[in-house]
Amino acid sequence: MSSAQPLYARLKDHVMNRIRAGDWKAGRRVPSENELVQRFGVSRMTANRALRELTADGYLDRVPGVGTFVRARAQQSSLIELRNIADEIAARGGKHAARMVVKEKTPTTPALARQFELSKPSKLDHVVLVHEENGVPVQIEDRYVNPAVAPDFLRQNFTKITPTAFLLAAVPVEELEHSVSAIQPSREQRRLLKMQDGEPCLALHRRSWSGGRVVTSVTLIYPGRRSALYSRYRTSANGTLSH
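Kindly supply the structure of this chain on its own, in the form predicted in complex with the DNA.
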């Protein structure tokens, strides 16, 4: 089962696995191109491509004449990464919990059929849950899923694995659509987020595609009082924005 993966991709994986596992922490020097050439028996151009692409991807810093290092804050190039909120909270040192509010199969309304690009009426999976950080509600997740793409979705226990984590593992995402707006929360949403009257919310809507079909359509609602979306990144050498 020798992988058909190209050599430079295997080198990238090797480095990323060390970083993800925590073996190589921020600021640590990673092997030089010549060291990779020695250890893996590849040409220097191949080692160079691996490290160069990881740098463009935001994971490494390279300093000519000095070396290559694990970047301090992994670059967050998009305002919205497809991340698991449980991981985000854990990264901040908080304790995540999720509370189920709705878990059902529901027939498509015309609006839902349009969102899922379905020509015929069908059934969709629907869940609503509230994510909490240290007991404080921080996000409402209102999600529809196409069961033709992710059949086992409704059978999961979403207090143990978040819908995002399940879908990320179950379905390869090929395309993403995001939009963000400010909304006045409904009474029910205010209650779930334990918000004061009059406070606005940030609504993030996302659709994802796999194999040309819409996998899921989700609305994430955050209390507006603190910024829910943040990114910081460098621009690439040629002046276009790095992505």
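For comparison with the form predicted in complex with the DNA, kindly provide the form predicted alone.
Just the single chain follows, nothing else.
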């Protein structure tokens, strides 16, 4: 490392050398701006520029209010299968935690009645949770459930068992519907996911049926820069799904 380099470039080299050497692995928190200022005797502006450029180059991920982390490959979640997010995180070697935001019974609006194929007014169970991986928010789960199909849903402690895990155990799934869209998150969604202004999200919309009735309608919202949705399945020679 040449002393003729600008200070911010020397800081970038220091961080990159630790990453390349394997000292700082994916998901590890790197020193904050204040810590870099104290350790290297540089200005806060210099430390900020080094971290900002490493983030723009794709080596770091800065989560407001949480810290700066060595960026891992985009966290993948299944698009087609019903997968428990706690299991997905554990399979990556991470630690899952969930934070409850909303847990309520709510009247069925006309839009919800159409989603649940209901002809009579009723109430639905509604939960909103934030799922975290190693302390970093990775998904908002906004779920409605038909209590006539899953009557014990709201009695569960969803910081101990995920809604998906409970529903898979309680109600057999016969049919699934998926759609994906790119969205600009609301201010509240950005706050919950600790995202910067202007960052997009991926939204996976899913409904499931059992016994000819809609069990649940859920929207799963992922920070676009930290997430990827995937699927893999067998096809026939002409590219259609195999059965």
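Numbering follows the first chain given and starts at 1. Please read these numbers as outputs of a predicted model, since none were measured by experiment. Between two forms, the rigid core is the largest collection of C-alphas that superpose within 1.5 Å.
Chemist: After core superposition, I'd like to know whether residue 176 moves between the two forms (criterion: C-alpha shift of 2 angstroms or more).
Modeler: Comparing forms between the two forms, the residue 176 CA shifts below 2 Å.
Chemist: Looking at residue 14, what is the CA displacement between the two forms after core superposition, in angstrom?
Modeler: The shift comes out to 52.1 Å.
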